[in-house]
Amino acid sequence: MRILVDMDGVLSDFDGEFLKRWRERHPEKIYIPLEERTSFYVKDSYPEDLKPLVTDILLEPSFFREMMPMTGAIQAMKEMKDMGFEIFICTSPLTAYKNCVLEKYEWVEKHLGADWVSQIILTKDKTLVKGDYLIDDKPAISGVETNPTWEHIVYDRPYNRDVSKKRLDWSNWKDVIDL
């Protein structure tokens, strides 16, 4: 079985890192707590005048490298691998990729180990990647292939709770994936 696992917001705590940096850099400005987010894209939750500040944080050096792992993510990845599953980290880089691409590789090496670096698939179109499952927090995955080979399992986040698909967090992954 081949399992594709998204990185930002699934393996690594994208929202936690963003909110930490936002509060450090802009303590006087409003922020949108994760529990109140209704949009997958963090920038879409902020008023127009604050969107450039959101972008600045996402493009900062070390933003992707410094994210903390999601609770239970590292253990789950290692358990899946030990169970004999083919595991790939299937992640989309920002279009303004200057820091993002390298830092995703550095994050994987730091938190999962050097042998996992060869398991990274960077793509803007996840529908082109073959697998049995894609674990992703994005509510809808679209691309060139209208019928990808994988089943989308939604990683549970406040902004995707209206999606009625299989969903998991790392505490229940064994109950959700057909073992």
The other form holds:
Protein chains: 2
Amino acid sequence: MRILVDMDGVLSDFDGEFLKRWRERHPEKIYIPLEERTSFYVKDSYPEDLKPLVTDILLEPSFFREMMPMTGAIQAMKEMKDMGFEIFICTSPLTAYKNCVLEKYEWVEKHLGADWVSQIILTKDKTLVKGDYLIDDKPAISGVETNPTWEHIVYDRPYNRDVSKKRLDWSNWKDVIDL
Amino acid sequence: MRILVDMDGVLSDFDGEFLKRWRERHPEKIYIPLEERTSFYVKDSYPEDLKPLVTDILLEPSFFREMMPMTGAIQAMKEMKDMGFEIFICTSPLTAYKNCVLEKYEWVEKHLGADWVSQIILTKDKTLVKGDYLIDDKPAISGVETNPTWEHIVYDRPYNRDVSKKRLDWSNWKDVIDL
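Structure of the form predicted together with another copy of the chain, please, following the form predicted alone?
Full assembly next; the chain just shown is listed first.
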């Protein structure tokens, strides 16, 4: 069994890091708590005049490097590996790739260990990658392959609750993935 | 038709950059001209005591960024795209990823243009990626998939002449790939 695991919002706490920085940089401005987010892209939840400030934070050096792991993520990855699954980290860099590409590699080495770095697949198009499952918080995964080999399992987040697919988080993954 | 194209030694002149730096740094030491290379990994052609110096060069900042394009590579990529093929750049970073990961992205943006950056797939395991052809100078491509979907077409280089697979370079690719 081969499982592809997304990074932002699945392994690493993208939204936590964003909100922390947003409130530090702009304590006087509104913020949208994670539980009130209804759109996948954080920018889409903010009014037009604040969107450039949202982007500025995502592009800050260290933004991707300093994210905390999602609760239970590191343990789940190691357990899945120990169970003999092939685990790959399948992640899309920002189009403005300058900081995020290297920092994603550094994050994996820091939190999972150097031997996990070889499991990284960096691609804008995940439909091309062969696997049995793709665990991803994005509501819909599209690309050049209209019939990917994997089944998309939604990593449960407030902004994807309207998606009617199999879903899990790191507290219940063993009940969801057929072992 | 989807074609996956390797970077080092196929799009970018890895060996040219190495030899240039090697002769600058170590003018008094032996060097192995490309035509005499019989091993895929450049280090394997050098005596034991020089191997660390070879590695030092590959890890220099700017090594990956400053490679020249292979003759005809940029034109071939644009022609293949114009012919309606899906073209992806499928490349494996060094295990010591620090400089090479970001510099591969910068190279693609500089030499092919910003809209090609989205076509990059960075992976240590190319057998996982679905395509019709993989153009790669490495003699044998292995990974977790024993039956990749692609046919490996060898990009012709002195160190892979013993491989009996379909082969091409950018001067004759139109005769080799079934159009």
